[in-house]
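For reference, the chain that follows is the form predicted alone, supplied as structure tokens.
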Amino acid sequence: MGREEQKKQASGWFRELRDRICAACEAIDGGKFVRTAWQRDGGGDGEMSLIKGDVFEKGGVNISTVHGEFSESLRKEIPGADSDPRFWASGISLVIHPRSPLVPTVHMNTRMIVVGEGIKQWFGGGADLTPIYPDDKDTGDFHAVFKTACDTFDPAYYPRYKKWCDEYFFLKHRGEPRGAGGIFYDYLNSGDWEKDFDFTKEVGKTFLDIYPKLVRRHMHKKWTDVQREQQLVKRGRYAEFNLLYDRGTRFGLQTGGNTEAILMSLPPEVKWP
């Protein structure tokens, strides 16, 4: 198969999968998704996905397929730019905010991308669970379909990508973690392209199976106005990571992005004690 046609599968899924998403929320939360299409002066586009409803008080689930040339800071930290900065890049990335402090807020995101003529190209993503009150079972039932999403494919991956997500959801300037893990993964390249677009999408299939289960397992319990407190302080931990660490946060910037997509994933509302 060739780069073109990998290219056209890989922002195909991530399309079908944002559909599938997004009609999967909608139907536990009776709201629709505002849809908003944005175009990338140096090449590209994408579109946000955006619904503020019952259950998911902000929920965003963004796709992009971008090129054009990464920027000089960039062209250090990215593997093969400093040969050639050129690049493609397509992905979804989610983030849900529910409104409920019981129901545990959530991230996902995976992608695609390609440096140069082919120098470089990998999959990367993951998905992690942020509980403001943690409960054993979310936590054990999340972390256990990734395990096995991760197995069918490689026993290794599991272990590696869970210590990666603890490694790297973490807000060293507080030294906690910021929720209950996942996995992480990047730079997946074993050279077999069709495993690893499987494995890719087995992420998103896996998250889209497992999360609307711990929403309704929690969405209709009743909450007070102490934990509602402790949800919006919970969330300035998530903003203080997302602006201080996130790497999807940073390329999206420093690549001429969607400012407002990129922002996505930041709270509704939110306080600091």
Given for the second form:
Protein chains: 2
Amino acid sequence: MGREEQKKQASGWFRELRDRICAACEAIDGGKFVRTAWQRDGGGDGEMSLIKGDVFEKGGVNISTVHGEFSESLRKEIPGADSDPRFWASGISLVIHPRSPLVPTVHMNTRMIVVGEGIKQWFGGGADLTPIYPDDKDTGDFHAVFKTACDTFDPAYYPRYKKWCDEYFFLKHRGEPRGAGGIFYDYLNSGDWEKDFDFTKEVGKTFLDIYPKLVRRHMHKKWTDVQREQQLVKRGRYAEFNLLYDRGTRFGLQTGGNTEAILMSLPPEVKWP
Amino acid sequence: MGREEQKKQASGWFRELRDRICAACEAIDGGKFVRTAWQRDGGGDGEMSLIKGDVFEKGGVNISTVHGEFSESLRKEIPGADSDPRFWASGISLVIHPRSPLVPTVHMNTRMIVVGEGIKQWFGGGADLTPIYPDDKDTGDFHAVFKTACDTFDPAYYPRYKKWCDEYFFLKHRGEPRGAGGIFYDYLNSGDWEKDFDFTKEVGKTFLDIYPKLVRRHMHKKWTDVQREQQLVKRGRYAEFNLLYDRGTRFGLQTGGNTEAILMSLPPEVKWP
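Got the form predicted alone; any chance of the form predicted in complex with another copy of the chain too?
Below is the entire complex, every chain and molecule, led by the chain shown above.
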């Protein structure tokens, strides 16, 4: 399959996955996502979908397919970009902040990147869960489905990507993890594009399978003001991580991405008491 | 005057200024600052003073006097640190978030830095105002007193430091300033330590003169829920700036500073709707 056909298939999948995730969230919430399209100066476009609902206090699902040239500072960080700074990137990224402190916050992102005229090409992404009150069954089930998804492709994936997730989503200045983990992978190019694409699709489908189950498990439970306060403080940690460390946030802001779309990940209400 | 005597005088002044600022805020608020001392692994210590009051929803005033060695990554950024990575730093830093959206948020910081065994020594600092609803009289008065303070020392200071403040406290990703400006100076070493120290003291005294006046001007006015919402959104911009850009925050977290003290600047409650 030629590169252009690969790009078309990947960006098409991210769009289809977006539609399926939004439909699944709307079925739970009763509310609707509002969709806003944007154009990128320098090439490409995207769509943000934002829900402000009863179950999902704020949920943002973004897709984008952009191209351009990496800035000087990024050329040193991105594999292959020092010899050819052109890039093409397509992906889906979501963060959902439920209203109830008993329903875990979640993040999922998958993307396909091409640097130069195909000098380097890879997939990356992952999914991770951030409960306010960690629940062994939720955490166990979340990890179990991603382990199954990984094992179908390579038994080495799950331990590697689980570890990468734990290391990545860690607040060094606090000495604490952002949440209960999940998987994180990047620079995936096994030499078999179809296999890597199938794995990336599987990560999205696995998210779509497990997260609605976890939401339904807790969404009807009553919560207390103390639990809400705890949630607002935990969300502060989430904001700290995204603004201090998150590569997607920093990459997006540095490559002239859409600020509103990038910062849609920030929680609707936060406390630093 | 020898270097050790200079260090003693500077750190003594920052402590005295802290006491005077806390007393002035307590006289307005009726509430009390809670003081917490901390030790720095690697050398030095500090004290955080935190008020959670009626007028000041959250106000943090930190002093610290620390010493150690810059990390590899900071050695390239700090003047003189490439030839001798040892440093000594003493300063005061405060951020006050009033409860009323009609009372402006404020930041003030002054510090003395020594790199190596006196290879480089300088003062830095400044003060800037962040109103939710900019008020021409407040902004005018705030700038006027700092212009007077600057002009006493050098007529070139105010235009230079005002511009530096405007450039520094700017959210590039939003294309908007953090607030209504003020002054920002760094690497100040005129060759006359006494003069530079006096200027740094004057910045602190000027803050102590003007900010209580601005608070008293607005603190008894009623505000609406819409104004409160606007304040919480504006505070989101404040958090974005501090976590994405602020050098003091990044410097502090990278040099093993006290995380609680550094992040005391974050607003008590924030919305990203």
